[in-house]
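Okay, so here's just one chain, in structure tokens, the form predicted on its own.
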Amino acid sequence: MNVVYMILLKCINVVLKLFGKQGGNIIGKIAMKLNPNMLAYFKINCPVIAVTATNGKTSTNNCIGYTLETAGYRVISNKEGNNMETGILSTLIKHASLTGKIKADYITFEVDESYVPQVFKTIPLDTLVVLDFFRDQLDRNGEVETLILKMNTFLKTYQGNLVLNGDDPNVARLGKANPDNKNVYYYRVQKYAHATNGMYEVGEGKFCPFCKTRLEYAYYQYSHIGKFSCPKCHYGEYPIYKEATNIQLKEKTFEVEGITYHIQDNSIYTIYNYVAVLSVMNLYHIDTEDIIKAFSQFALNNGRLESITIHGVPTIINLAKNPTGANVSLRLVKEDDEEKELLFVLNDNVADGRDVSWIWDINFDALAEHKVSRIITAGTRPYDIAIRMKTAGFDSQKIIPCEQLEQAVQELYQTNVKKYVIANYTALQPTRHAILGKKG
């Protein structure tokens, strides 16, 4: 029966292409309404590839496959960011024979962090990399320690490659879910020069999840990340399997091992993404002029630290759906010496989360110390954002709320100076298309 539901199911993908759609996770909704078990039907014969996080995830997991691809390799993954069972079982359909047989190399995914029990129940899972843990989207997912327990769960019986970010406690503590498991790889990136001696932004990681000793910090590179341990039962001292060292930012560049990799992001939490992608490649034994080729090109473009021209002003577009997404998209602008205005677009769409308490958890301050000259809002609650920034302490005369998306990048292209664009969850593509079409 499967085999006529594959039938069905490519036949409904034909038309959606004729169509000019991707199709998304409708395919993947289909066939779980058909049979609620379809993915157990696919017979995969390469290492399946996992990257799971709250911040991060779409950019590493493409990063993973082009530098994959970079090498020579065949590569499947949902490049598109449908991260969720359904999403992920669309991308097997498209690819899969219609008795289920997956031709590839490899196999990429990215995969919302609520969903990784479900997913990897059925298909086998080779490597598992967990980039971080922060508070999203709580009236769906909870708070933070549910989805850390969740995940600890599902690792108490898996086997398999662990990539876990050593400067996060929330993710670190998950190489210890399963005592058996030798596969255990932590990766770590060396202080950056803005790093702080305290805590400049929200953050969850306070205390050591074994003793519940408060943790002490090096330092803090953004948010909970950082350079932690316990003074009790000294959680955090552990082998690091890759490190980042001489981070900079200006030049785009980070060493590890002595190796030079440069790439085209300026933003300390990439360079996390980067060397976790670097962990995974050695994992296979990727060849180091391939990697290095790989970074120095690779660019997601789709409105994650996407940098553009509109008639000749810079403009750099990225994408916070969080606190610390917020907070670390706001590093760039305060570290940047120029000049600069913000456009920030906040929407409270089912997909945002529809409580948007969060933004009183980002760090507005100082942004006039900063070289930030003005400010324009918008989305479905521009004024809840406008008067977040007024608290902070921005001079309220140089906020300006717009009610529409077309008004705001209009009044954004009254000045010429450098632009910085964030967008939440839902208002990234539609004010990321304003912009380019301003462009004309």
Second form
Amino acid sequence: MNVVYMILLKCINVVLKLFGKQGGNIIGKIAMKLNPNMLAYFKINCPVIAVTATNGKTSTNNCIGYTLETAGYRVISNKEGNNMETGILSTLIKHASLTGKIKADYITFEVDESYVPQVFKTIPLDTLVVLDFFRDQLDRNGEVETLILKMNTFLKTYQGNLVLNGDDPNVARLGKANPDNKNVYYYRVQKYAHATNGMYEVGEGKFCPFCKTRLEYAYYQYSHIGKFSCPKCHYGEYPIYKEATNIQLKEKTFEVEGITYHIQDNSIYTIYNYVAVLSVMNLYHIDTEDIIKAFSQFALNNGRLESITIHGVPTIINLAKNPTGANVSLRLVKEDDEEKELLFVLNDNVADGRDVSWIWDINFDALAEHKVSRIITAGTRPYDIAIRMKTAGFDSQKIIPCEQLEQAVQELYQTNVKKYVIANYTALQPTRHAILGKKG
Amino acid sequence: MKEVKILYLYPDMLELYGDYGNIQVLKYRMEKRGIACVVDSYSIGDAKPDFSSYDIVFAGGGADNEQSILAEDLLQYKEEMKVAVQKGVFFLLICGAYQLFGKYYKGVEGNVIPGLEVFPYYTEAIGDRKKRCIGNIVLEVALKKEQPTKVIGFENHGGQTFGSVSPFGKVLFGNGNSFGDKQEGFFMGNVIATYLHGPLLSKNPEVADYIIEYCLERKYGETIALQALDDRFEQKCREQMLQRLLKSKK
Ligand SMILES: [Zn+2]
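What would you give as the form predicted in complex with the partner chain, now that the form predicted on its own is on the page?
Next comes the full complex, and the chain you just saw is listed first.
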């Protein structure tokens, strides 16, 4: 029966393509209706690598795929970011033969945090990478702790490679989920120039998950990511598999084990993701030369730290779907010495979370001191974000809320000052298109 | 220079829904008018504060885990809190803090977390963990006896609160104290206890000014007429939200 389904599904896929549709997770949705156990149909004979996190899944998963391809391997991946069960199913259907065989050297998936147990109950998982856990759309997702506990339960019986951010106390704790798993690897990043002694932005990991003691930090890189340890049970002291050192954001370089890597962007949080990718590559014995080459070329260009020029005006666009996403974007703004203007687009559609209170967890302090000369706000909630910035001390005369996106973009390019654009989930692509449209 | 002192309870634990914004709004609106605003904080392990020496005591909502850790700590100040309320200190309590100041919180498994019993209401978790009152909410609130005003916020709570003898407002859109309730929160002259995030005061400058005015009049024993501020953004924001929410109902 499944063969018949496959023929049908592949036909639908062809039709969707004819109409210029990507398909997203539609194919997967139909497949689940036909056979709820469809995932089990596929015969996978290559390693499956998965990336999960609150932030950075798409970039990291794409970078893993890109690096493996650079090394000459054939990779199947849900590159477009359809990361729920149906999206993963869609990807497999598109690349499988009618009998469910998949020809690839590697399969890499980004997987939504809450779907990991469900998806990998059926699909064999070789390596799981966990980047970070932050508060994210609380009205949709609930508290972070619930997600972590769910993941922890799944990992209790997991024996594969587990690559964990050793600087995130909410992630590193997963390394203890299965004491019998000998394949746990922690990565970290050495203190960078803008690290702080106190927490600068909102974060989650304040108490030791094992003994409830307040964690101590040598420094914070951003949010709750940093060098932490528990003064009571010594949680946080584990051997490190890969560590990035000598972080040079201006030069866009970092080192691991004495080798220098050049990258395309200049943010502390992406360095973490690169070290995660590097850890995975080392587990599969990928040539260092190939990694160096891939890292120096990799850029996603879909609104994740995307750099473009509009009539000579440098513009940086970044997605921010939660406080930490926005805070790391503002770090870039503050770390840049040039004068700049900001466009913040805030939507409150269902996929964004209806609740916009999270913008009060964004650190908008001292924007004027960091040479932000004007702020435009837009989206379905332009005034909420304007009130937020005003309350943080930015001169309200220099804040321009716009109800229409086109009007906001028009207003933004009235001057030739460098632009930073921050947009949340459903706002990102419309904003990007409105800006790219200016390019003509 | 006039001064208002705020005590912020458990800032590192009750900080999930941007409720700290309420303090930022109060501070902003005071400083724009040349009133000094001092914010002290208290959390587990700190020396016992003199609650009655403050003009405002503020607490927000937190994650379940954090909330159960601090509930125990908070209980030791039961009597001091009651005295401070009687003396007229202003209490602004949001979400989890609203619940903690009541008689008790009864969890899904029937476990009872005792409250401070400062106010007569109590809260019971709904059996189904997935069912919560979530969404935008609009209230009609009469802060003083005069003209009622509309208050806009966002509610997100699994607990259902009963026995609020004097609610904060009448629900025009959203749920309120429990599913489909007509009433929201708890109110008396110097206490606003509510489920409204947003943060509450960011979209409701009238409520913020009510609190500031109350504190100054109490402290300095004179009638206060607060200078008007530039509230263009707030007004536009309210217009947009009221239009969207109250029109959509019809
Ligand atoms: Zn510990």
